[in-house]
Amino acid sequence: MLRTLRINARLFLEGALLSYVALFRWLRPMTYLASKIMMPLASILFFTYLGTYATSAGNASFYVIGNAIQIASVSGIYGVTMSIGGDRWEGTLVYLFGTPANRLAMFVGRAFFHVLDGILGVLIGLGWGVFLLGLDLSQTDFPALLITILATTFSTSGLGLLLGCVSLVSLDTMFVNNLAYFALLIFSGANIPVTTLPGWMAAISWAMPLTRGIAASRGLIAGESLATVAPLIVGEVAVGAVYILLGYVLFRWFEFQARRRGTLEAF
């Protein structure tokens, strides 16, 4: 039993590391740095100035926090999807389906380093908000905020795992990723308060990642305690777990269909 746990842990960590560093963007470090530093800055400035101008409310912190936390979806959606879809694009899917290794460890491990990468992106976004837009963090419970960011990157990575499985059968993966990314911009409450959305849109919002994480982050930065926002954090983790479960079921179904049809490299 202990030996099996050690093997699965090693498989999880090594598979997670290799799938992360194998992304083609590592061949161009400047592209990676631009996505981690300049992209958060551009996104936060654009939506903050647009939002404050359009609403005349002057509440820049609403947009700064929402779009800083929303940056987690970049690693969660695009990075995780590329980690899974890359097995199909590079022709290694046949080896993945052929190995007797633990499928769950391999599958979930694809998201591990992207969760850490997503946390870094969110912290950079909040840093831009502090230094350039005057975001006030003086009342913030920082350990609680870090827990919230972790829960949010976890949930967005769960969505990425599901979309990664869709990429195994999709001819246009980027269209699916972009659709999910921009849907989160609209539905997550990053730029439009969920309370102002029509009922059907609000229902979709609470079924998606980010919504609870953004709400909890705003509360914590406003001075609320961890106990107050704990239901939102737990809900965010639960949403991520549901997406991971759906993705894993879809992944195993695709594997079953590939074995049945004898087409392991493409469906």
Contents of the next structure:
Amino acid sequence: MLRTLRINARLFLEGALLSYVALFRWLRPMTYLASKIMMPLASILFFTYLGTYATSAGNASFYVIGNAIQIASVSGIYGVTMSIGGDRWEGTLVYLFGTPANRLAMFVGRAFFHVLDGILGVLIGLGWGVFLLGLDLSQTDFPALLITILATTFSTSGLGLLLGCVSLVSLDTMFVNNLAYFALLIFSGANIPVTTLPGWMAAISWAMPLTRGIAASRGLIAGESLATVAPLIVGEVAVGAVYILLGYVLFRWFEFQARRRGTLEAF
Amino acid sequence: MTLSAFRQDLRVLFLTFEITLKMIAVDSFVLFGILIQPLIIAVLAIWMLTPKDPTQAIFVVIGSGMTGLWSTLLFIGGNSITRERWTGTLESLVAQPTPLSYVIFGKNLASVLQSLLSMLASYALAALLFDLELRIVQPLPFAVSIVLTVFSFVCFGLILAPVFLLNPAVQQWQNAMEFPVYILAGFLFPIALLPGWTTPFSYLLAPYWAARALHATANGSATPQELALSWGMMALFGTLYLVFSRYLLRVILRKARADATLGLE
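Let me have the form predicted together with the partner chain next, following on from the form predicted alone.
Every chain and every other molecule in the complex is listed next, the one we just looked at coming first.
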């Protein structure tokens, strides 16, 4: 029992590290700077200026916080999806399915470093907000905010794991990823208050990751306590867990179908 | 150049245009950039801007359509030579007698014209789904502005493609270059909101003058002086891009032949 646990833990950590390194094998500091720091900055600036033009300069923090937390979805969706789908594109999927390795450890491990990377991305985004757009963090409970960011990157990575499985059966991975990322811009409450959305759209919002994380972050930065926003954080983790579960079921189904039909490497 | 050679070059340009049009019409990545992304930005902008002022609807339609134009040019036009390198057809293109610039022009023209669909899609979305009143107040100047916009965007693409090919480090910034132009060109909000030091950068971008002309002709605020300035700047920048791209392409071809690296990353 203990040995199995040890093996699975090793599989989880080594798989997590190797898939992250493999994904960014081409990575140079300049590439990271462009895609993980400058691109999110430009996105925060665009939506904050659009938002303040639409409302007033006094609402800047609403858009800064929303779009900084939204950065979690860059790692969560694109990073995780490419880590999962990469096994198919690089031809390593057949070897993975040939091993007796614990599938859950292998599957969830793909998201681990992207959760950490996502936290860093959100912190950088909030830093941009403070330095460039006057975001005031003086009332913030920082440990609680960190917990909220962790919960949010966890849930967006859950969505990434589910979309990653779609990339195992679809050739239009980037289309699906882009659609999910841009849909979150509408539904997550980053730019449009969820309360102003029609009922059916609000229902979709609350079923998606990010929505509760953004709401909790706004509350904490405005001076609310951890206890007040705890239900939102718990809800965010629960949403993430549901997406991971759905993704894992799809992953196992795909493995079963691929073995049965002999389509493991079919494109 | 003889008239017959010029006719042959034009034939290559139009064939490239036709083939590119067919290829990108079924490319899901391109379709996302042309239709879905501008529509999502339009929905966001309509939701954010029109409750305060419903007359902003046409501003949103044009602005979100222009985001589609720029994104398509950046990702499709910018990669127009690099893509040939990836597919192993660059050597054949370079070896044929028609200058490479005609081929890139044809490709960019196809992607820019197709991305005008994003403006039509945003128009339909705002009119049908959001039931907003949309009217182009100065239709003829608006049409001329569209023609000049297409010209200046296509010529801008002629610069992007060789720059991305010459320097892969610049291409790594492709994703990061999308939103800054949305901001600096004033597609969806006036550049007056930005810090003053950014204004000269806006003035150097043909998309800024395009957005200025299209917004002004749509809402009817375009004076003859305003039109002359915007149209003149688009024509000027388009021509400058055209001239500079010829130089860049010469550098690329000389370098590639001397180093024998034409097909190499």
